[in-house]
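Take a look at this one chain, the form predicted on its own, written out in structure tokens.
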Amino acid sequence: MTGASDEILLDVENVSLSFGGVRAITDVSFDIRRGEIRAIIGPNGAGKTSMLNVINGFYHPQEGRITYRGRTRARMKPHEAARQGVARTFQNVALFKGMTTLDNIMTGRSLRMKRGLFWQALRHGPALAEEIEHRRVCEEIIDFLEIEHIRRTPVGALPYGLQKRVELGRALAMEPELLLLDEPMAGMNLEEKEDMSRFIVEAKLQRGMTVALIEHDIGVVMDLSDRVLVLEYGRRIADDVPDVVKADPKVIDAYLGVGH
């Protein structure tokens, strides 16, 4: 992949986190630099959803420091790292199964809207003339994801792959400078995955974000990523472009076992 400058957007220094005496991650650091396209990966309980809880500030680590935009960041939660452009899926879906497509997303514009509960609930003057506009940029996502035939379907309805994509187009509407993605093709087929593929790269072409990513299928991973990652028992054991990774004697012993 190309396209990454050499900004670092965020720096993520020398983090521990423990629950309890257990660590889930010890000792970590490593960057993100504007527009790359950089994957976290290792096997089962590596500690990776635990370091994407870390720098959307869901965990708070007992030690190290995360610094943002050139800003080192204090304890922080979710809602305030969304307003500060760090939107997020998750590993398991996380959507309103009851609402449709159009609405799941148009949640991602929430903290875009200026007008109070008063003016959104009456839906007349400046409040309808915002909404009308936050469905416009919506709709565009859907067009984005080639989703217009579901726009209207409640996502619990919808087979899970879709479900995935809509969650991710409740992320793009939250017009994020880093987007971070757990697990954005589990569950997929190979056309699925596919499609899953090339929205990322275009979300970073097309639309300037940064992506990090935890995702399972290597091949995946190497073919879309600018840098890989490799968390092993909370710690790091490689960091370097794909090539390189992938060649490692250790993250081939982590994947397929020392005597491999």
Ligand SMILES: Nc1ncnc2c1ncn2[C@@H]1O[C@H](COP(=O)(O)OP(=O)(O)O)[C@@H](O)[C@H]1O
The other form holds:
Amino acid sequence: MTGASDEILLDVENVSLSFGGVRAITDVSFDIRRGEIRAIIGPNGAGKTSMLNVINGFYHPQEGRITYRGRTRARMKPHEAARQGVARTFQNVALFKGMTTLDNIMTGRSLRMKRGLFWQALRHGPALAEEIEHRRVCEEIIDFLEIEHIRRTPVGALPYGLQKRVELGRALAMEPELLLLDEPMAGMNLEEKEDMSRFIVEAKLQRGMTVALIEHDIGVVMDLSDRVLVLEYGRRIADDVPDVVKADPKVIDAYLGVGH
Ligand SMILES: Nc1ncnc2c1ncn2[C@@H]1O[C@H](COP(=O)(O)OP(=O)(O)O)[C@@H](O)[C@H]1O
Ligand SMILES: [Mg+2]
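May I ask for the structure of the form predicted together with this ligand now, the form predicted on its own having been displayed?
To see the whole picture, the full complex is given below, headed by that same chain.
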């Protein structure tokens, strides 16, 4: 895969995170370059989701530093991360099940809405003009993700694979710089995985997005990623381009060899 630059968008240095006595992450360092697809893999409980939660400010590590766009941060809250261009999807889909596809994707625009809900409710004057622009962005994303046929369907009524796609749509609606995807293909069939892979690559190549991707399907990971970080029991055991990681005996033992 090409498209990545040398600029470091996110730098994680010596991060450790524990919950009471449980060490979720131990002294992990890695970076994400602008424009790359950066996979994070490892067995269940390796600390992958925790790492995304550290990056988007949901968890605060006891040790280490996070530098995003050249600014080192002590503490950041999730909404601040969102304002600075970090968007994410969740391991378990987190959408408003009773709302339509379009309305769920519109919620991704809320941080960008200048007029408050009062004005939005009046659907009048400047608020109306702004809403029309937000809708245009969302319709374009719906087009991009090929989900026109379900734009008016409540997401609770959709099969799981499509819900994952809507969740990606909501994240894209934020027009983020850094997109954090936690197992976006879990529970999908082959065709759905191929579609999702294509959208992720296009988000990178056409929309200039930088992506951190947690994924269990090794074939997908090796196909899509520029570089792969491998965690085991909260520690970094490998970090390199796919071909090198694939051949690393530590990785084969810890992860690829599972079940052998
Ligand atoms: N909120 C939490 N409270 C307590 N323990 C947690 C919490 N989140 C994660 N953990 C623990 O941290 C470790 C890493 O979990 P997680 O980051 O979810 O791993 P992965 O996503 O790689 O499966 C596990 O042992 C998990 O039980
Ligand atoms: Mg996880």
